[in-house]
Structure formats: structure tokens, C-alpha cells
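We begin with a single chain expressed as C-alpha cells, specifically the form predicted on its own.
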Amino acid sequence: MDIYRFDKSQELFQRAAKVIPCGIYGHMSPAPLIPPTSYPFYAVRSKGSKFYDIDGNEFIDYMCAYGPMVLGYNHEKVDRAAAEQYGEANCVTAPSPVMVDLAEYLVDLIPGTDWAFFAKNGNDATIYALMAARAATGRKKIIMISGGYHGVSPWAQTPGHHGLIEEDYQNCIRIPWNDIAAFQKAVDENSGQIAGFIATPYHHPNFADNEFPKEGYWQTISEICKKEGIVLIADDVRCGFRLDMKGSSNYFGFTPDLICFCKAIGNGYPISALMGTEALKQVVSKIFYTGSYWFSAAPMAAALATLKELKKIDGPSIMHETGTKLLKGLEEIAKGHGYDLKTSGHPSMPYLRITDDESLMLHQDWCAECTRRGAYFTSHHNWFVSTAHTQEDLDRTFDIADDAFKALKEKYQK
């Protein structure tokens, strides 16, 4: 099996490092890609489930741009809707009618919501949700889950990151996931001070197994929030529309006060949304919150087309089926080579790790070997499955995984 080289990626990165902080910054930085010499840094083309790097290598993409790609790269219907809107008007002095169309569609789609507010990034939606909770309650404190991710705002980052000061997160209370007693304790110890509770519908941290909510978890949390006047915020940025077209809260059987969407909502076009209940509409409307490109119409047209297509084809079911096949196949291949590959989370966005080495170095090596052969895996983050991944992709992935395990076995002489 051919082993890819990434000479041009490495050369371009050296140029980038001279004029761009970190060369490539943020979540797509080479830092978590270990070893970085086994990964492509720059993509020049994409289509369907694949992208092609600057060195001409083809990859079956199981990161899906870290989530935004859900129907496949360069999806014809989505791109056509965006192109038609670009041809009429995009970023103008007044918003486009498509903004109303999209809001109406979402309100009809997501149970328990009465309005939608649009921005660009998931971070935009979580900030606004935090502001809304504080404005609605007149309180300061927010309860969060340890290891949970809600964007790069100072309040959302864990202490110790560069550029933060203690005041940034002094009103944030972090508790363990799936621990109702810890939640109740935080509420009791801060009686009348908790503005909101923000969490993802299920726990999907980096470098750790993902966990579904325990039976009754969300129902009990919802009851406590309602009793205490706490705004319940579901951060559905990452898994929204991958588990359930009606939102992941519907999948797990609870109704939040606010829901944050992004990632899959526009199949790669820059758009996010905060949705909420009628009870919060008036207070939210009083908060000044805007952005230079938030009324951009083409991404809204793309989002409307994306959601309609996902609903038409029952995208969540397709991704669940494909993801289940992927995980079962990889687990069997690993077992055949004497390794234990543990999978967790939802099949549409699973987290994997080889349990034979607690340091994760073994798993990092396997992901790198797979990537060098054409299946783009990362070792630190959950993967993503799209409706564009085919059985042919899976069969090719299984061949790659098998060959990568052979290389691993030879390296570690197992």
C-alpha cells in the first residue's frame, strides 16, 4: 500500500510560520497531529467524502472539517442555493428575506423553540446564550461541565490558558458530567446566584471516552433548573443534526430554554444559530449583539438547503448506520491483530482509542499510519461521519486500517 509524503505541506508551513502566528492556528494547528510529519497541512480540493492535499494525496475524511461537512464537500444542492443567493445579494445594508425563511423553518423543525438568532461561529451562539441567561435572571454564575467545550471566549476556557485572567472565569462553576448530586450541590451552595447551566447533550471531551447521559439525567436537571429559575442551555454546536433532525435535546428527551447550533447547519458555509423559548424572546431582543457579516444571506440560503436535504434523506439515520458499520469493522480488524479498539459516543461522531497503551502513543501512531495511507484520522478528538461516506469508502478504510495495524505490530513487535 502506498505511503503518502507531505513535502509540499511541510514547505508551505515553513513559509506560513514566518507570517502567521503558529503557521496554522486554532483547532487545525499541527500541534495535536502526532507525529506532524504524517499529516497533510493544506487542502487544495474537496468533493463528497474526500479532500486532496497540496501534495496530490487523496483522503477519505473522517473529520469532516471538524464537523461542518455533513452532506459531503461541494454538495450540488447546497452550493447551488448559495450561488443563487450570491447572484442576487449577500452582505448588504439590509438583511435578505431568506433570513426569515430560515428562522421559520428552524422554529418549525426544533421542538420547544419559538425564535432563531443567526451569527457565524458556535462561539457566537454560546456567548449570546450566556448573556441571555444573565439578562433574564439578573444573576452572574454559570454552571459548566469539567472538560466541556463551549468556544474560545475567556469564560469558556479552562484556567491556565494563555491570555486569561482570574476574573474571566470567576463566575463559572465546573462540575463532573452525569453527576446530579454535584449539580444540586453547586445550586445549593450558590442559592439565587446561578444564571444558567450550559452543557453539550452528551459529553464529548478531547483525549477521553465520550459519555451519554445516564437515564433520567436530563429530565432531573431540567426539573431542578425550572424549580430554581436557572436557564438551561444546550450546546448542540457539535452534534446538532447528526443525532436527530429535531436537535440532540429531542434525541435525549429534554427541552432546553436555549439551544446553540453551528457545525452541520450549513454544510461548511459560515453560519450559527441560537434558538430559544418565547419566555426569553423579549429579554434577548434587548441585548445588543451583532457582527459585520452576521446578516450574510448566502450562508443562510445554504443552511436552508442543507436542513431540507438532511430532512429529506433522513441524514441522521444514514450517518448512524454508516458510523455503526465503520466502528464494527475497525473493532474487528483491531481484534484480529491483537489490539483492543474502544469506541464511544454516537456512531455519527465517535471517539476511538486503542486501550493497550494508556499514554495513547500507540493510538496516535495508528491514526498517523492510517492517515499516511489515505484515511484521515485524528487521535485526540471525536471523528465525524457524513451522509457522503459510502460503502466503497468503508471498504477502502478497512484495508487501510488493516495495513496500519500491520505496521503498528511490526513497530511494537507485538
Contents of the next structure:
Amino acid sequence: MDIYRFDKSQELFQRAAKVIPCGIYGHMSPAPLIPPTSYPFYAVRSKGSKFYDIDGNEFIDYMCAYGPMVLGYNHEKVDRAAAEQYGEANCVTAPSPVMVDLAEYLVDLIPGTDWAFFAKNGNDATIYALMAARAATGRKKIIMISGGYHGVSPWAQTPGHHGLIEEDYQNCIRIPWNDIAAFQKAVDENSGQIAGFIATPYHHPNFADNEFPKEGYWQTISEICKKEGIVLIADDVRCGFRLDMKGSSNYFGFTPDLICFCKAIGNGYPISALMGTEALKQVVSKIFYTGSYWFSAAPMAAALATLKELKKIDGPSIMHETGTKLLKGLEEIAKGHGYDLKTSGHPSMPYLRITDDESLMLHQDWCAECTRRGAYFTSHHNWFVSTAHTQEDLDRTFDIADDAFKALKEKYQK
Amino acid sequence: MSHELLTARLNAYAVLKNLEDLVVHDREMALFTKDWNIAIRFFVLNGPDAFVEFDSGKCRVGKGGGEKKSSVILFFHSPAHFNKMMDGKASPVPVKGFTKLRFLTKEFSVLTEKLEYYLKPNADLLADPKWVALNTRMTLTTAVWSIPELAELDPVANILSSHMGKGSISLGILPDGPKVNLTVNKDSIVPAKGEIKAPAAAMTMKDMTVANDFLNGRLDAFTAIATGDVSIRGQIPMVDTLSLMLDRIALYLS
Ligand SMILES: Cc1ncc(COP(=O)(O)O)c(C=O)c1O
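Can you switch from the form predicted on its own and show the form predicted in complex with its partner chain instead?
Next comes the full complex, this chain leading.
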């Protein structure tokens, strides 16, 4: 099997490092790819489930741009809808009618919601949700889950990171996932002070097994929130439209006051949304919140096309099925080589970990070996499956995984 | 927590620790100290309490009284007093070992001046590979021995350390540079020199120059890791947390 080289990626990165902080920053930084020298840094082309790097290597992409790609790269229907809208009007002095179409479509689609507000990034939606909770309750504090991610605003970052001050996280209380007692305790200890509870529909931290809510978790949390007047915020930025077209809260059987969407909503076109209940519409209307590009019409057209297509083909079922096959295949291959590959989370965005080495070094080596053979696997983050991944992709992925395990055995037996 | 107290703890437990390497890796100092047989105790009221022992060309620095009976006890009436002495701006009060005063003002101060020489960079020194090698080794030691103190007394490092997870982190410089490690237990963080078996996380720097730039904040971690100049493996959250904690050192030691 061919082992890829990344000379051009490294070369370009040297140039980048001179003029861009970190060379590549944020979640795309190569730093958590272990080792980064086994990964491509720059993509030049993409189509369907694949992308091609600057060195000419082809990858079956199991990161899907960290979530935005859901129907496949360069999806014809979505791109056409966006192109047509670009042809008409995109970022103009007034919004385009497609904004209303998209809001209506979403309100019809997502149970328990009566309005939709559009922005660009997931972060835009989570900040707005937090402001809404505070405006609605006149309270300061927010409960969130340790290891949860809601974007890069100072309140959402963990203490100790650069650029933060103490006051940024003073009003954020972090509790463990799936721990109703801890939630109740936080509420009791801060009686009348909790504005909102923000969490992802299921727990998908990095570097740790992902966890579904325990039976009755969301239902109990919802009851406590109702009783205490706490705004319940579902951060569906990552899971949204991968588990359930009606939102992941529908999947887990609860109705939040606010839901944040991004990533899969536009198949790569920049758009996010905050949706909420009638009761909060007046409240959010009073908050001044906007951005230069938040009214761009082409991403809205793309989002409408993405959602319609996902619904038509029942995207979540396809991803569930593909993800399930992928995981089953990989687990068996690992077992054949004497390794235990543990999978967790939803099959459409699974987290994997070889349990034979708690330090994760073995798992990191395997992911790197797979990537160097054309299946782009990260070791620290949940993966993503799209509706564009084919049986052929899976078969090729299995061959790669098998070869990578052989390489691993050789390395560790030496 | 007072700023002076943490600075004093870092000076006593992390900076003075470098005397151990100074008498091994600087030829002149190795010769100069080879026959020393003395134990000095630095006792700071409401602050750190450290020993520096010399025996047959070896130096040991640590917390408390050490193995040898102290021949000299130096008293400091506050952490600020001790920090001033470390900056060369104050003298200690000897409470034991008056006969050794000459040793302290003459010989021992030659050693501490040499230590200072290796810890304070300038453009000329940075061009000297020998200086860089020892400065890097000392920066690494200072870094690792600062961590337990920061975790206890710096409010941000304290929060960070509580989420660090358990296990050992190894840090090393290739091809044959120094290796140190930190073991994070439930209630303590223990630094040590040398290699450790099956660490939970590892950070390796390509060579002395890279390590020097990296440890002194002249090389951005994300960039250095991406190019492979610095490699990290294993439980990366531990390395991330460690790195954020190391960034706190500059607030106390300038
Ligand atoms: C659950 C969750 N919330 C919020 C965000 C932040 O979204 P963005 O990076 O688009 O601002 C992310 C991004 O990964 C996410 O996964």
C-alpha cells in the first residue's frame, strides 16, 4: 500500500508560519494530529466523501471539515442553489426573501420552536443563547458540562487559557455530564441565580469516550429547569441534522427553550441559527445582535437546499447505517489483530479509541498510519460520517485499517 | 497567596535546583567545588525552606533539611527578603556557621554568580552552543520544578492542575539532551530527572536550539509541533495543561 508524503504541506506551512499566527490556528491547527508530520495540512480539491491535498494525496474524509460537510463536498444541488442566489444577490443592503423561506422551513421542521435567527458560526448562536437566558431571567450564572465545547467566547473557554480574565468564567459553573445530582446541587447552591443550562444533546468531549444521556436525564433536567425558571439551551451545533432531522433534542425526547445549530445546516456554506420558543421571542428581540455577513443570502439558499435534500433522502438514517457498518468493520479488523477498538457516541459521529494503551499512543499511531494510507482519521476528536460515504469507501477504509494495524504490530514488536 | 511567596518558592525549589547541574556540566565549577563538603540551609520565615548540599563533587538541592547536618543556616525574615537576596540586592542573616561566612561571601558566591550567568541570556551567549546547552537544561529543570509550586499557589495553575488527570509526563531533548518527568498524583505533582517508563504523555524537542527557543517562549508551540520540531504524544490534554501552567512562570520569575 502506498504511504503518503506531505512535503508540500510542510513547505507551505513554513511560509504560513511567517505570516499567520500558528501557521494554521484553532481547531484546524495540526498540533493535536499525532504526529502532525503524518497528516496533510492543505486541501486543494474536494468531491463527495473525499479531499485531495497539496501533495496530490487522496483521502476518504472521516472529519467532514469537522462537521459542516454532510451531503458530500461540492454537492451539486446545494452548490447550484448557492450559485443561483449568488447570481441574484448575496451580501446586499437588505436581506433576501430566502431568509424568510429558511426560517419558515426550520420552524416547521424543528418541534417546539417558533422562530429562527441566523448568524455565521456556532459561537454566534451560543453567545446569543447565553445573552437570551440572562435577558429572560435577569440572572447571571450559567451551568455547563465539564469537557463540553460551545465555541471560543471567553465565557465558554476553560480557565487558564490565554486572553481570559477571572471575571470571564466567574459566572460559569461546570458540572459532570449525566449527573443530575450535581445539577440539582448547583441549582440549590445558587438558588435564584441560574440563568441557563447549556449542553450538547449527548456528551462528545475530545480525548474521551463519548456518552449518551442516561435514561430520563434530559426529562429530569427539563423538569428542574421549568421549576426553577432556568432557560434550557441545547447546543446542537455538532450533532444537529446528523442524528435527527427534527434536531437532536427530538432524538433524545426533550424540548429545549433554545437550540443552537451550525455545521451540517449548510453543507459547508457559512451559516448558523438560534431557534427558540414563542415565550423567548420578545426577549431576544430586545437584544442587539448582528454581524456584517449574517444576512448573506447564498448560504441561506444553500442551507435550505441542504435541509431539503437531507430530509428527502433521510440523511440521518443513511449516516446511521454507514456509520454502523464502518464501526462494525473496524472493530472486527482490530480484533483480528488482537486489539480492542472501542467505539462510542452516535455512529454518524463516532469517537474511537484503542483501549490496549491508556496513554492513547497506540491509537494515535494507528490513526496516523491510516491517514498516511488515505483514510483521514483523527485520534482526539469524534469523527463524522456523511451521506456521501459509499460502500466502496468503506471497503477501501477497511483495507487501509488492516494494513495500518500490520504496520503497528511491526512497530511495537520491534 | 502573596506573589512574593510564590516567587520565593520558585527561587528556592526550582532556580537553586540548577546548582546540581552547574557543578556537573560546567567544567570550571566542577573543579571548583569538587572538594566541597558542606550543607547550607535557606530558611525563609513564612516561606520556603531549602537545603543545598555539596559532597565529593556532587550537589543536591531540595526541600527541608536534607540528609547532611547543615553547617550553615541562612535566615530570611520574609519571602521578599529571600527574593531580594536572589536578585543580589540583600544579604541573609546567618544564624549558624559564622565560621563559614568567608566561604559564603567568597566561594559560594562565585558559584551563584556562575548560575546567574547561565540563567540570563544575551545575544552573544545565545550564539554559544555550550552556553545554550546548559541554559536549556536549566530552563527545563526550572520549568518542571516550578509546576508543583504553581499548582499549589497560583490561582490559575491551581484550577488547571485540578483537571490535569493522573499519570506521568516525560519531557526530553534529542538526540541525547536532558530528560525530566512529572508525575501527577491525586494530591501531588512530583518532578524528577531522567527517563520514566510508560508515561501517559510525552513531549520531545528536536535539539537544544529548538528546546531553548521553545522553553523560553521564542517559538510558538502550535507552529513547533506542526513542523515536528517539538513532538507530543499520548494524553495531549495533560501536555496542554502543563504548557498553560508553564506560561505562568514568567509572572513570578522575570
Ligand atoms: C457543540 C459545539 N458548540 C459550538 C461550537 C462552536 O462552533 P463554531 O466553531 O462554528 O463557532 C462547536 C464547534 O465545534 C461545537 O462542536
